[in-house]
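Below you'll find only one chain, the form predicted alone, shown as structure tokens.
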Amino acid sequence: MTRARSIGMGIVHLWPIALLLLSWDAWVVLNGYTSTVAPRPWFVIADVFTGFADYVPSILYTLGMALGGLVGGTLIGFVGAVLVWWSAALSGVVTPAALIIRSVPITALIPIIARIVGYGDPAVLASTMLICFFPAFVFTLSGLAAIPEAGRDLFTVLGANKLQVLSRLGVLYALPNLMVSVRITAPSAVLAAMLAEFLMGTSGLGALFSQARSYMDMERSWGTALVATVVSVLVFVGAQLMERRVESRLT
């Protein structure tokens, strides 16, 4: 009985998705749109399930690029924040560069990135890393800035050098903030990977979406958008679980 009730509660919690699908279908029907303008949700879902084997390589490619960019961008942001915390001279170099990178839209940077690292996989990965870099930089820096003066003074009295303060005290304050940036940035990493694939890639969900639009296969293009949404949600949930696991280990 408890199992049946939990299943029933799970189904009840899916009402927003059902409402969204019904609203989508009503919007298409009431406006009299043809499938070349806006397909009905049932046809899109049918294309995803019947042609899922065609989606799998693109999903794996985009997911790999998103996760690679997320890890790489997070590491670069962490290192950049440590450099700023470590030295005022380095802060004068790293901080303006980070602000400039953050201020320029990624769509404007992608052609420049492609000219520097080359088209295809390197450009997609580099674009994703740029999106993930700045949040990790800011959140890590805020964590390092939150180190209490009392704790820093205690380490100094005990003869600890700056590296020991960073490894034994700074990481404890920076890591939870860093995991928050990972949770926030994870869905954006999928979006950044898809955008780079759409503009200059030959693989992935972005390229699949571009190809489907070129051939006016609207069920496939809308299906790609639907799959990308699901992938983004799953990546966010995974990052959230990882954040909770890290917090539980530190507390």
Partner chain sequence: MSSTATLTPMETKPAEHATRTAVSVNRADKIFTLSRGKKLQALAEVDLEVREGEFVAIIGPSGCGKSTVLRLAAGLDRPTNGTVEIFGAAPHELATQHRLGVAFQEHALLPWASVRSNIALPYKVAGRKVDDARVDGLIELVGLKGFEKARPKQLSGGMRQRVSIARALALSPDLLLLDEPFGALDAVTRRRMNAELARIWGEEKITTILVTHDVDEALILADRVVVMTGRPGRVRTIKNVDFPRPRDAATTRSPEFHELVDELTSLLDANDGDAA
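Computed from a predicted structure; not experimentally measured. C-alpha atoms forming the largest set that superposes within 1.5 Å between two forms make up the rigid core. Positions refer to the first chain, counted from 1. First, how it differs from the form predicted in complex with the partner chain.
- Once the rigid core is used as the reference frame, the Cα position of L20 differs between the two forms by 2 Å or more.
Form predicted in complex with the partner chain, following the form predicted alone:
Here you get just the chain by itself.
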């Protein structure tokens, strides 16, 4: 019942999209734009449905890269935070490195990443991970810092070592926080994957968009944007459901 309700709430929360479609159409019609300037939403949607088979490989690719990067980046951020928590010496290395990497704009980093890890798939994945690791790092750290005093005392009197405190206490207190970070970064992961695909132009929704634009296929390129939005929202909703499950399991 609660699941049905949360899906219901998810649908209700989609109203901005309906509003977007309507104002988009009004904007095109009122300005009298031709389809090469801006297509009407209904033609774009028609292209998505009739040419869906053409979209599928790109959707799967982008989704795979986004999820892969999300999981990978989150893991890296998590491990980084655990290292910082574990030792002050490591903290002095990891924290500044994380901050510096985070401060450089991702668009500027993508060509450099491509140079280092290789053009194409590895670069797309690495860029996505780069977007996701920092929130995971920060959220995990705050979760580890928030282990209740009573829990620490308990583990002290039980004679637990540091690894046990981490694995039986710290990780479980950090996990709900980590899930918040996953929810927050999930849409950015899709965005980062698409941006890298767009710049690299090999495969995925980003590449599809860039190709459609170069062929002046406006329905297709706007359709790609539309599909990307839907994918992004779905990833977000999925992450939110997961976050709630973890939250209710652990607290």
